[in-house]
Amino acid sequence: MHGMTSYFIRRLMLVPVTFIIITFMIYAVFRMAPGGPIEQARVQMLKAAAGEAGGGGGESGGTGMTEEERKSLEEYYQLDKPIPIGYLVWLGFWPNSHKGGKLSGVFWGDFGYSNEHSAPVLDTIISKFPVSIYFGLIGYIASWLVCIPLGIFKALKHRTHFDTLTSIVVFLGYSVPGFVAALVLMLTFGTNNFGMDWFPLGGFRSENWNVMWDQGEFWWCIKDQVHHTFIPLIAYMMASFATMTILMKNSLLDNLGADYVRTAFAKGLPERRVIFIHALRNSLIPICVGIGGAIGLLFAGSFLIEKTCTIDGMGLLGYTSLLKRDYPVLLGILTFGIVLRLLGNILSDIVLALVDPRVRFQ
């Protein structure tokens, strides 16, 4: 136990170091990338000036931005400082001259301000959490409920017609990306092309969902939520459907051929007990270890699936922020993703130590 505790303490101590290295590299790339916040602000000013009579009279050289405005934006985004200093300001370990020389950054809960959304970055990101967590959690639970039993039966029916037919379905699902499956399902079951207008063409809920909820139409709201969840749920499941099913099958097959299983059969234990108690428990270890890594997916969402299904979650937020060069939001999203992935890796080690008594971290 002492060796295991010291191992996790060392892993936790590495989290800040890893976080700083990764975030510094991302910050440096964003600082050097073309089309940054200054350029985006200049384009917006040019568009605004073009829509006004006599616009551009106070511009410098027709650039859409005066020199004072440019300097003010450079100071706000720390572009007037070297990359290491700007990173320390963003992180919150260097005085922010734009805020009166106070320490203000990620470490203090200040992720900056999004001009695109006219709101603080942290508020913008948190507002998208519920949608992505909803689909991520539902998709992950559904994958377990479908893939684990399917993998078990494929192992028990190995090399039978059932195994062959389900393998075709599994590898078909592995070869089709989730967003493509969502698009096909929407075109098939969401339009009148085939006379099957069963599901909506995207969206998280109907526009009048909140009104119906306030009126006490709970059953209608539940049906509407399920209606909008079905196609994105299938798309989310496609990502892990084949991997989890085959992993479950192969893991169970390996354990069924292990010495301890043959010994259990030799002792006269019932077949169902040997398979579903002894072999299955050990076969779930590789899958349980992946729980930590799945935490990041619950928050991150999927860029392409949310774009295809017009779901306003973290994935779509990251997609639109990338297109519009909203770097403060992108940095905030990546920061959350990095922290969750680092902590998820530690959680995976903890789960492995709990479910597999043979593991001893030294």
Contents of the next structure:
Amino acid sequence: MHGMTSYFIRRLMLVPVTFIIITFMIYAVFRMAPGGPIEQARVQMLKAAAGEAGGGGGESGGTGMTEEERKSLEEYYQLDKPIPIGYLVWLGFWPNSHKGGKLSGVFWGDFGYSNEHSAPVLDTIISKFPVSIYFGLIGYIASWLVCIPLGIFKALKHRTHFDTLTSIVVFLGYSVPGFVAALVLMLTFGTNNFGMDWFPLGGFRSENWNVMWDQGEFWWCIKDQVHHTFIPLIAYMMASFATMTILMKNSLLDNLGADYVRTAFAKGLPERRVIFIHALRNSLIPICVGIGGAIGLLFAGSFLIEKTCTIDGMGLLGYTSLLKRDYPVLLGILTFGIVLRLLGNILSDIVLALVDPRVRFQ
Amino acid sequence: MIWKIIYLVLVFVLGWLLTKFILPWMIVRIGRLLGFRMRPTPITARRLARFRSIKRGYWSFVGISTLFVISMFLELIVNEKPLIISYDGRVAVPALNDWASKIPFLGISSFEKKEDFGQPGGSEVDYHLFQEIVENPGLISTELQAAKKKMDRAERSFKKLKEPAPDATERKKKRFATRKAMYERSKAQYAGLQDAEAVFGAGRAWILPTLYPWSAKSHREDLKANPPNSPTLEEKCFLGTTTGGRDVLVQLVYGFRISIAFALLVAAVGYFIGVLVGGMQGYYGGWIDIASQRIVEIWGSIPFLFTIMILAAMIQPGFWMLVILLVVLRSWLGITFYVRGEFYREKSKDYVQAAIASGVSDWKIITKHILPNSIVPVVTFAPFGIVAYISSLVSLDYLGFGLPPGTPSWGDLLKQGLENVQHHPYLIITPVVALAATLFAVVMIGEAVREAFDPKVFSRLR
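The form predicted in complex with the partner chain is what I want next, because the block you gave corresponds to the form predicted on its own; please supply it.
What follows is the whole complex; the chain from before opens it.
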């Protein structure tokens, strides 16, 4: 066990290194890219000025921003400092002149301020967590509930008509991306094109959901929530449906061919017991290991599905921030994404070590 | 009508022949010229035979590759520019030139001036108008009347002015000059149209359009309703138009070519790099292995779709830039682990040790000895990689961070479909069917390849 602990410690130590390398690269890209925050702010001011001028009539709009405003913006985004220093300020290991020379950055939980949302970045991101977690969790659980039994059945009925038929479905599921499935479902069951207008076209809940909840219409609220959940849920399931089913099937088939199963059969154990107690337990290991990868999806959601179904989660936040060039939020989301992915990898290893006592990491 | 059917059959037969016989033969020849043996080893031959015996995979492969090879000549099949256009003894092949102009470094232009084909003006010939006039030469007389009216008007306003004296003001001189130019232009136009009427009337002009005479960038201006148009048979708009008025069928077929070419390029370049890196890791081991594995791991932790979107928002990439982005951020990573493992295993085998002992250079051992024996993961991975890269391109286009606007793409069609989901279902149905069918066929290929190259034998007692 000692070797394992040191393995995990080494893995954990690698997290900050990875994190710093990636975020530094992305920070540098942001800084060097045209149309950066200053440019955005200038355009916004120009627009505002033009709007006022149009309202006031005749008077020509301002020339953008004053030197003073530019200075303060530059200072805010640390553009007056070289990239490495600016990065250290963002990270929180260099005095932030904007915050009175104190250390203030990601490390201290300060992700900056989003002008677009008029709120701190961290608050903006965290406010999207519930929606993304809701869909991520339900989608993941649902795909477990479907894929594991289906995989078991396919393994037991290997090379039968049932296997072939479900294989076609699985491969179709593999070839169609989740958001495309969402589009098809929206078209079929969300509009009146085929006379089956059963589900809403998007959104997390109806607009008056909170009002109804306060009025105590719980039944209506639950129905509304389920209604809105159906299409995105299937789209989320599509993401892991094919791989998980095939993984389950192959891993069970592997185990059914293993010597210990042969021995179990040979000593006269009933088939059910051999399959569902001996073989199945071992073949669930690869599925469990996938949990780590799912963490990312759980929090980060999916741009494509959230955009398609207009669910106001992390993915849509990333997408709109990108459209509006809201750099602090973009950096924040990326940071969260990277950390979650790195932690997810480690979690996978830990889970594997926990469920499979044979595994030894070096 | 009948010749169109013949043409369509011809296209498919030629495409099939090209894919099945001519291209493989050429590849073998070129390979031999370059010094490769180009004869499969017994193991590879057995694998190929096994692949051929898996019918669904094999026929998907034949189908997709035939379609892709045909799509290489799409300019000759689906194009606004005609195959042959002839006017008064002057013959041009704009479609062929258009096709050749896509080949880099040839510098061929498909531009044909209006004036040379009986249409006044110096811009590109309006081929649809040309065809209409060929079919109905009477059309030109109305245009002739309009030109005559215009000429008369220009003449009258010109004749009103007197030739200005040499000491007249600059303004007067200028006005005289412009009116004179206008008059002469309209006179030339009228004369040109008169010539055209004679040529068209005598039947000395003809045109051979392509199978579906619309280009990816052309708008369906012949349709009566405003775009997006639903599919109509009588107006020969079989799959409708986009919100911009472009023909969906054309977008679909050109999108197929772009998607497959994109995915193939990303896979080829990415796997080339991935095999090199993985081979280095597995062959040299030691600190090179550890260091580069960490780099791969770090690189793989980048949320790639989001990063590409951010970069695309900043630099507005073209086709090649997008290929590079996807290669750098994604496609070379996954394969390294498998190739590394293969190299690790192969290196400890006797034949490699013997090669090392007899002083063969590292590069030669890697490329000539180990690589042919450890190519299996690359081959089995490629189809699934292609599925992933087609999906990536579609996703990026769908989000609006992919190829430049105006490029035919399935993702863009899907985006428009989402915007018009209530009233224009065909904008979703057609790209989805195309995407699902293509990807399904590629997955079938992948399944068959995996089955043939890396068969799993499941033995069950009961």
